[in-house]
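Take a look at this single chain in structure tokens; it is the form predicted together with this ligand.
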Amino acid sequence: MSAVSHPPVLTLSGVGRTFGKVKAVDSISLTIQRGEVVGLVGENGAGKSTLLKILAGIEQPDTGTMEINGRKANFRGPYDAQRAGVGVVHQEQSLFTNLTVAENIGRQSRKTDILSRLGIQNWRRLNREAADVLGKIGVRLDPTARVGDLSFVDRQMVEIARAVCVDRATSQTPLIILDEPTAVLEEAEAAVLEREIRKLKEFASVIFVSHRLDEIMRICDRVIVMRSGRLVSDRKTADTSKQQLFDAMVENAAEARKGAKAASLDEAEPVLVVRGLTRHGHFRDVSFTARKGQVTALVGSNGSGSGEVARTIFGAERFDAGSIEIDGRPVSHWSIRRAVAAGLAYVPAERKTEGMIGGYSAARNIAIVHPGEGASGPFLRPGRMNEVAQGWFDRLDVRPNDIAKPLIQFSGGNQQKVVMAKWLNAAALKVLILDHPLRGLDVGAAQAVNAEIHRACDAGAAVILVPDTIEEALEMASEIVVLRDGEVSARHDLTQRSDLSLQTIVAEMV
């Protein structure tokens, strides 16, 4: 595999890319070999998705020059990248729900026959072709569904396929880039993942974006480090360690902070109480207690219905039977409305659909539920509302510090703190839904926020968390509530237990 006979996949020199005053790609120059795995890691905005989406003809670079497989490549648009080779699994899932799989896997391999020279889909060809590529990378999936249809990992891997089968357009070394595709996967997953990366090593070199430095030393063959744009470390993997990653990436590491455990569960104080919630078709019988600060984890598996208990809790679903009680009332009529009315706040998993609202600028995002100063009454106070959000973006280090930009166009580690924000500016918060608060920050930015979630314990708020990985629960949560199928299979009090194992959990949850 080595590449004496081959020129480089991919040759950067110099290439650059400015958004406005922000240089997100700042004159990289690189060079990737034929089978080989390179990592990508950086900062939330460091600028890897902005080098990505040039290397895929979406952006066009400002300055420098691009070779792929020996040839200059100047794209127009993707369609040019994917000619050349280049295949992509975007930070961002970019299927059609309305289409099946097989179309969605399909769709940039234009074929040379007669029907399709003749704008027919052919679909008997397109589905055996789509059930090829499913099968190689080891994915049981109807290629007939439609994509809307299928489970969030489920359209991940068709992702995956999709930038898999570029190899079947170009005759030469196929470039796939995956960012960051692990970010929504849960552990079994993303070993199947791993998996497949190594077998695309065989044809094909990988560019591999993650905020998982585990991940990143496992898979990668190489490793670099982007910093404000500039590229700056490039190292074999077996050359380096996590803590050196970790060094060139950060900037300024926040100071680590641990919130205090209670001694016992029974010493904190309950604040709100879940007796036997059951919404039919997705969980029954679910009972736990969030107490006044500390962090109650729910873990599980995907479609566990972990995801599905917070949401309920917040009011964004209806509940069939069961009880929630909030400082020992139980709720009634309960709604979205009410639950923040009594105090309760949510971070779902889904922050740009879901957490945010895109179009309005930071300041507006903060504003909405819980102006605080920022309104007097009905009315706004745009003067005040604008020292409000500039007040979190100090204290929470939001990168750039520009109240005024529509939160859309800050990277996902920085909305997630300014959605923090517009939750914690509550006068009393008193119960804090966490739905994956990490996914997709790097660990700067997931030290930033798991601080405030310690602050917020610490002003005596009770927090229910839905982690991404088992560790993060290990390491906040004082208890553990592990969901199978939708049912409570097994609950850990960290308080009186410190050697619990991931494995033990990992074999509660399948």
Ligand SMILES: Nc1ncnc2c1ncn2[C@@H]1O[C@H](COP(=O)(O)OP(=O)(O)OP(=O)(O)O)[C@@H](O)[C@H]1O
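Having seen the form predicted together with this ligand, could you now give me the structure of the form predicted alone?
The text that comes after this line covers the one chain and nothing more.
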């Protein structure tokens, strides 16, 4: 007896979407088979987000056709996509943290019996159905647990379970879209998620979006590359390499130069000195020196205190003991305002909520802290402000090249470039504090950000870096300060040694 033949789960033929003069998606043709995990990569602004929105029913294509499980699809909204079997796990979680696991999963199933419409819930059935869905993806979670009490990775599992619920409305193979699901996960948490993705292959097809090429190579059967709205490469991962993917993604694929590290840390002039810095319940007795033209990396796992130390140095959090010195002078009554006046800059990990004003234009975001020539006294000079912003757009290759566009409408990587420009626009930058500056960025955007870090060092600034990965610290830093449980557990002078291994640092973190 021959095996059952299944139609492709997804077929795109000449799909396009234009916004004004910009072709965000340009004539994409693509097929995804049952049980495949297909990686989707590309620089920020390459068109990935618009393509995903088309698949999720949020945007409608201008041209081309789409088929789901052999049936023509014409989605008028997200509900149509869900009914056709398309489930999406977005980069930013969309769960109700005050509800239970079962309630969050049940929201996706769209039960419409009379009791549900009247607000009367059959809790036994709701919990049983949630347990069934969780079991299907191999996850053991209590359906009655409140989502706000779960770890981040467990909440991610609930998001996946919600997406899987789409197959209850159709007998066809579901298509699950995972948009940067590991962007804010630690290494061990990401490994758990990878196992769940492999479990999904047993009954679904998966589009996996990630800027981490090593993950793509490890998890995916195939990888497709988008650039400038077009599909430029479609290869089996077994037949390609990370370098080939990088070359396909980035139009100018020359490697960013690595920072020149001084012969000795002692030769570099101290700019900021932290002595015995303590914030009760977060970190204690932290000491290090940030030096002119050097990158100091604060490395640690979740709960290590590295991010809290960075925020405290910038004045965003108070400290209970210890001291901060800038150019040899202790600070007092420390605050963000005083930090900015002293020449400090801070790019936060949560750029959308802390690093930008989404409704303002990109030009105004750049001018908001250090307007320079873009202002005359307390008044902005729109013409000059736009000239300054355009200079940064050209220098950082921000896409689309539209300084008047609200910053919330840019992709994450291009938002990060604008947030960087806001601080690099300072006339006298002394200390640049970067909290996970490459989080969610593709390799091209990361290359641009790293180039600006090197430029800031070359101009004499000291850089304090809280990196996404240990590899990032090893590549960028002159000194690594390792934190564990809020205390410094080790420090390494990379100007004096080149044999420091990732394994050594991991052992010092745990």
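Here, rigid core means the biggest group of C-alpha atoms that superpose within 1.5 Å across both forms. No experiment lies behind these values; they were computed from the predicted model shown. Residue numbers count along the first chain shown, from 1.
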Taking 2 Å as the cut-off, check whether the CA of S335 shifts that much or more between these two forms after a rigid core fit. no
With the core lined up, does the C-alpha of A131 move 2 Å or more between these two forms? yes
